[in-house]
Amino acid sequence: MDTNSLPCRTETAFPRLGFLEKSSDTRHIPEGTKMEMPLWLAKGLYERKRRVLSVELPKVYREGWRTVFSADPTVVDLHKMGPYYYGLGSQLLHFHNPENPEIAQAVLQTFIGRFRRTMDAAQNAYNEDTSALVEPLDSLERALFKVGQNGLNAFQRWETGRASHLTASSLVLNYRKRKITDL
């Protein structure tokens, strides 16, 4: 499954949209057709009041995987499961599903469980090859790892005296003292 696609089932027929269904050569999409749909299209077609389509949960957000994440979220290769685990999980909450509270809790607990390890790895890997550390991370975790690495590098430069000199902020430089006559 493409990380930007969701498994969906049409609740009504879609006339003249058969080109969206790659496995069929018909001109129309009949009611009840299961297909992969891009997230942006599924969000646009999904309506709570008028059932046009229903979105099924991707397997990584189902009960079995939520149990694995609750046991030990640090052992799962999130990048292999889909590089946008947290982003897609939060987008799934827009589709009214009875499992939404459990999905939200699982995504949050997974992030909390993996955050400390991600930041510890970022802060303790100075001048090392970090590709093995970064490989199993989600895109959000990779961004956090990069921020942590940048902070570590800036601290190391400061500690060794190679940091740039402190300069005054532009707000301070442009601040004019008020004269008594201005008040």
Second form
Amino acid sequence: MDTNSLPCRTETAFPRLGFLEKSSDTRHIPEGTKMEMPLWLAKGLYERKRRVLSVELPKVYREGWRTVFSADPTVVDLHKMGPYYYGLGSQLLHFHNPENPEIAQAVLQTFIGRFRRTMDAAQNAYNEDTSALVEPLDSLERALFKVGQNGLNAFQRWETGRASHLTASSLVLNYRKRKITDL
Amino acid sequence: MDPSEVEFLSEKEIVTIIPNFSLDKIYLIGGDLGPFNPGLPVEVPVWLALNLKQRQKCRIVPPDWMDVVKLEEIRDQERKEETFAPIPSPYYMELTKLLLNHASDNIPKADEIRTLVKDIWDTRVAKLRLSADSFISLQEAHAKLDNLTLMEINTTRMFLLDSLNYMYKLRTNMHPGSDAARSQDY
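Can you now output the form predicted in complex with its partner chain? The one shown was the form predicted on its own.
Next comes the full complex, this chain leading.
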């Protein structure tokens, strides 16, 4: 999650750190440069009072996309928008943006809107290829989907009676030790 | 919790059998099991009934509710109402599976009973999902559901708890409080 690059704008100069800025060859990074920074670096450098850098919101969290989410959250392919929509959204709230309350609200409402779809997909897809269902889900939703699938699989396994059926572990089968019958 | 564990808990329920052997009263830690006389019905826990049946020492009498007419009534009631109807046994799913697998010769119309119980299960689980969805979308703080069985709760437990946890974390974002109090994840 922290390796996502955020577009930032430096508010003060960074002397002798020109090598961080890949697009230009200057020795220093002058004030007002737009560059990409990983989240962890931006979070560490950000300070409200000293104005070291200001962070721009990625497209997904801006006004335009927020109205899309409030209209119908289920159609959006959240995995393409950055697989950590919820996580990054929560972290962005650190940066004291004036739009913070709306961002927090939008992230929460998106989750609530998509919950039904995730629940139905997880609880009904038994023994079939789920890659088409999982594709538009964000990583948080994928974790939830996996938990739901586990619950469903355990129940189905019990119902068909395979829960008490002893099977050789897949590790042992793959290791292909010699069996008594081979000797 | 594993479904096998729920099945284990259900084996404590009492069922009537008709033994074909005789034995004096036995005193177990859980309670006494009455004297066994061939041809006379006696009440025992399900685990003992299944064991005796597998050794061909008894005949199992199906419980009162395991009857096509009664189950049809329950199924229709379940479909009509929006809340969960009271069901005759808190372990209906497990008992159906166990008794129909081991003693289907003693139970009349076993296949129909299996289908009816599956219908009742599907209706109840659908109601459970609907209620979970409205719980989350209305962001309620607490909900009360009567007449749910352990097996139904068990299938959705992990999923519901995890989603409620994530939702809680997203909600606390709206009221940050102090930055130091917020944890590193989400």
